[in-house]
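Have a look below at one chain only, the form predicted on its own, in structure tokens format.
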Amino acid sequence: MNLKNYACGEWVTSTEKTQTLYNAINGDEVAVASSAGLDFALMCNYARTVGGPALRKMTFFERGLMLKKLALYLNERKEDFYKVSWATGATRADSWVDIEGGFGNLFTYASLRRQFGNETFCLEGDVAKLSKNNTFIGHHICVPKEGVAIHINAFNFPVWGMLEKIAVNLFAGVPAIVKPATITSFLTEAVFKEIIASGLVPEGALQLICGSANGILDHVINQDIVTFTGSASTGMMLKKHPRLLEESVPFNMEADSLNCCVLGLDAAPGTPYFDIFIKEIHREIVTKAGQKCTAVRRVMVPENFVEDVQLALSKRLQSTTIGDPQLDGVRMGALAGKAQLKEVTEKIAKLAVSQQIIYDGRDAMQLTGGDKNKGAFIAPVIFLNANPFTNIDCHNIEAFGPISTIMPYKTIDDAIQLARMGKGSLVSSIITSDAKIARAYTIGAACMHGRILILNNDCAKESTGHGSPMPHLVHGGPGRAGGGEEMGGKRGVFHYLQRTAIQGSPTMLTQVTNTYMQGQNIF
């Protein structure tokens, strides 16, 4: 099957065989992807001149209703997407996060229409009184940027990664070109086809590149926005593109990071908090086979609890069934492809130089279905780093799979320091019932994290977990995590709007904005 690109209002199939995509479970060929023949400059211009004007004519309320209808439309077809998702190596639970989690972003941003109102622009903040007699005032107006959002996405969430971004730019009134990671783009294409078939999105508002998008950044202009999700090294390379610098194009980077989870000093073995901790770590290791930008890579444990954690976690991992996600009882699927398997294996070897493997499921890995030789399967590997302040590879090297390192700490200040040694992370979590410990850790670690989850008995049942960013809250992080920020409810929308200070008389600004300003003399 040749994957199609959607460009300038047409489905385009390239006859040039650029990249073959394989089923992560059995190694069978799934599709062929190529972008040969696409004119990226023309695509960008089409978005700006056709999609942009159509979206900007719609009010926030109308755009929100569009997203709601689209979410409902896609949800009716979700079982078709689950069937395709299997080939990425994902279990049903993994795919639920990706597919229905993506729909959740559409629903969330649809609901924001009530906060923005039935207007094509919005005002932000309060009126500024600039004169003694209130004849001269100021305000801030936010209008959609008149460019295109170029989304360069990661392979691990081919649906959520697309929908969590386009939900925001479409609601803001800005068109987008979606570039999924090619290795899993066959799932993105399946969902994208239904989006176009729905007829709910204006022509030119969305375009898709399944093959390579090398060269597209050569055509960006100052009204455009570029977002990237993926490895820190690739993100840094893109961030330095001269065109981004010349045109002052906003570049939002969300990079994989060495996230950590901390067991509180009070959460001793035998307490419910210890059990919550083990369950959370296990879930982060096996979900998507550890292929999440938010996955727990570093596990920080009070030094006198290390052996208990090791035993409890190993026992739980040993009972985890690996194999074909279509079969009953399978809890963990495969990595996205052979290339990922090779990379993860190489990173494990690098980490093993400075720390000890205490659990290695690879040699005795028994699959329930799937092909051990042709598929991209790997079993969990757990390290112990007894000296994490001196052996620092675990704070620098990330194996993007079911791989984590346990490290001991003495005091909560030690845990904070270890957490910060990741040089910037998307998320950290701490399991504790002690508010003093929670406060100390949160305040001490917040500057180096985009999100912190404080988990205890009160919220454990309803918590979405360490690894799940929510559309209502910001997703991103400082330093290694990319320094970017996306989603966040209303905050995310403003990334696609131009904020402009406007000044004048209350009467004039009332007429310009169609919003009452105190002191206006219109009756």
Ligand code: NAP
Second form
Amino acid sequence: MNLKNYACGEWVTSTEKTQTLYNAINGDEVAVASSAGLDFALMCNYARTVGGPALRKMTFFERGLMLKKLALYLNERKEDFYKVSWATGATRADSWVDIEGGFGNLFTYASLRRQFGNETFCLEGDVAKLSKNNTFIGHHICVPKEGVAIHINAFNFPVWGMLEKIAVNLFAGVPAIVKPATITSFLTEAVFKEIIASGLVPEGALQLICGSANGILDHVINQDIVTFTGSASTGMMLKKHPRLLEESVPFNMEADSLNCCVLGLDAAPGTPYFDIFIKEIHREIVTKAGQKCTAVRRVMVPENFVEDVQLALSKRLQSTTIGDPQLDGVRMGALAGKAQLKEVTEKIAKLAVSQQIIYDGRDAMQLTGGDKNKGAFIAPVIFLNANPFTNIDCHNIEAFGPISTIMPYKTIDDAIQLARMGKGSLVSSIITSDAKIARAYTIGAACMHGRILILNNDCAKESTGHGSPMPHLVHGGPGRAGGGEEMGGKRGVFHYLQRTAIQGSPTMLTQVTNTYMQGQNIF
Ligand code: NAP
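Beyond the form predicted on its own, can we have the form predicted together with the ligand?
What follows is the whole complex; the chain from before opens it.
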């Protein structure tokens, strides 16, 4: 099957066989992807001249309603997407995060329509009083940028990765070109086809590139926005593109992240907090076979509890069934492909130079279904790093699979310092019911993290977990994590709007914005 690109209002199949995509479970050929022959300059221009004007005619309210209808439309077809998702190596639970989690983003942004109202623009902040007699005031107006959002995505969330981004740019009134990572683009294509078939999104508002997008940044102009999710090396290479600098194009980057989970000093073995901790880190290790940007890579444990954690975690991992996600009882599927398996295996070897493997499920790996040789299966590997302040590979090397390192700490200050040694992460969690510990950790670690979860009995049942970025909250992180910020409810919308200060009399600004300003003399 040749994947289709959607460019300038047409479905385009390239006849060139550039990249073959394989089923992660059994190695069968799934699809062929190629972007050969696509004219990226034309696509960018089509978005700016066809999609942009159509979206800008709509109000925030109308754009929100469009997202809601789209979410409902896609939700009706979700079983088809689950079927396609199997070939990415994902279990039903993994795919739920990707597929229905993605729909959740559409719903969340749809619900913001009441906050933004029924205008094509919005006001931000409060009126600034600029004169003694209040004849001259200031405010801020935000209008959609008149460019295109280019979304370059990672392979691990082919649906969520697309929807978490387009929910925001469509709501803001900006068109997008979606470029999924090629290896899992067959799933993105399946969902994208339904988005276009729905007829709910104006022509030109969305285009799709399955295959390489190398060269697309040569065509960006100052009203465009580029978002990137993927490895730090690719991100850095793209971020330096001269065209982005010349045209002052924002580049939002989400890259590698060595997220950590801290067991509080109060959460001793035998307490419910200890069990919550083991459950949480186990889930983070096996979900999506560890291929989550938010997965727990570093596990910080009070030094007296290290042995208990090793035992409890190993026991849980041993009983985790790995194999074909279509079969009953399978809890962990495969990595996305053989290339990922090779990369993760190499990273394990690098980490093993400076720290000890205390759990290695690979040798005795028994699969329930799936093909051990042709599929991309790997069992979890857990390290112990007894000297995490001096052996620092665990703070720098990200093995993008079911791989984590346990490290001991003495005081909460030590835990904070270790967390910060990740040089900037998307998320950290701490399991504690001691407010003093929670406060010290949160305030001490916050500057190096995009999100911090404080977990205990009070919220564990309803908690969305360490690994789930929520559309209402910001997703991103400083430093190594790329320095970007996505979603965040209303906050994310402003990335796609031009904020302009406006000044004048209250009467004039009331008429321009259709919003009451104190001191106006119309009403
Ligand atoms: P990747 O190899 O860096 O690729 C990311 C994206 O960049 C892909 O869509 C890729 O397309 C595209 N790309 C590569 N070169 C390009 C170019 N010259 N012009 C335009 N696009 C280009 O990363 P990946 O292997 O997909 O993802 C794994 C990594 O992503 C992990 O290291 C993980 O840490 C990181 N990640 C981070 C987050 C986060 O939110 N922070 C989320 C998920 C993953 P092709 O596939 O066609 O090469």
